[in-house]
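A single chain, nothing else alongside it, follows as structure tokens in the form predicted alone.
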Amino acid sequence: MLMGSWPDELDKALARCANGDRAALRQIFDLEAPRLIAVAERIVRRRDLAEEVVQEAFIRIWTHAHQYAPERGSARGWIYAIVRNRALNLLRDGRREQTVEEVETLREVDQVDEIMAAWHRLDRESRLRDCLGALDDIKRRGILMAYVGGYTHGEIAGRLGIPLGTAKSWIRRGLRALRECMA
């Protein structure tokens, strides 16, 4: 198990993965896999597909660990983005039994509340919770919809009733403010 400051240790584990240390990949898997599967499952809506997504993501983490750059974001964010992107690619590729429309219907029904609940479940002492709380409600909601709900910018724009360019710029500005706050 990784000890010390988790973000620093995760950075180190990714660096060790880039150098071919399989034990570091195993440590990341042991600590993050349950949460990563939950994120993937919220997007693809099936446990078996979520597990497949996470398996593919860990192959990518292993083969691309050398591309992780701490100055561009957190190690955890990098890992979760890989899982999120893999899950969205799975939906787009059509490699599942449910149609995209069925997945969208399921997501609409129970994901709206789940997205905001994810923010409220963060530890009250968490820096991330404080930083998210400092954002405008619409920027916070857009970021949570993208990174918790797995929505695309177009889906976010449609659900918030705003132009696509506005959604993109709000999310971009919100992420910039979040990075500055977390630094």
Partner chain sequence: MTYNRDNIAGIADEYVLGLLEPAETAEIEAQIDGDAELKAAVAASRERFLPLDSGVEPATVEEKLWRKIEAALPARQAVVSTPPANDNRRNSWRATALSALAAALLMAVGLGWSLTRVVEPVVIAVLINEAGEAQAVVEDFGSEKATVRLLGDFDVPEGKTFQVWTLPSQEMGPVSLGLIDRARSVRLRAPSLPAPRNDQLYEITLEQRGGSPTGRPTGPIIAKGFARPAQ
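Next up, the form predicted in complex with the partner chain, please; the one we just looked at was the form predicted alone.
Chain only, nothing else included.
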């Protein structure tokens, strides 16, 4: 898998953002925005909303860059988490009910294929790919629907046709098995 940059490049760019260097934010944008938009779009299902998410996320990256520290994980993980949170917030924000309804209808289309594609696209050498492959199909689906598509427990239960409590406990067990497999 081709990565756009070395992780420490993003590290340095965040440090420069914390010092008010706009060129550093631009560098992060050039390196990561194409993937960040795609990640947000998998969750919010609309390109215009995905761009809105990424726009808000970059402003947050700029204003919070000083809070990034290596003990929070990689710089890339920190940046992606900001985009993911904005996308989930937009989806779950009560004030955006209109959006949620529109998104709900869009979600049905090709969604499951796209979610499973995220797994298939993982590097052949990837430990995550192998460990997801070792899970029961339904646990793997549940985990991927949550992470890749931003589905809630309730939505996952509905799509998989299982009771809510069952969905929760299967996902929990799946996550535990995944942690053990990747440890």
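What you see is a predicted model; the values in this text were computed from it and never measured. Whichever C-alpha set is largest while still superposing within 1.5 Å between the two forms counts as the rigid core. Positions refer to the first chain, counted from 1.
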Large Cα shift (2 Å or above) at C17 between the two forms, core-fitted: no
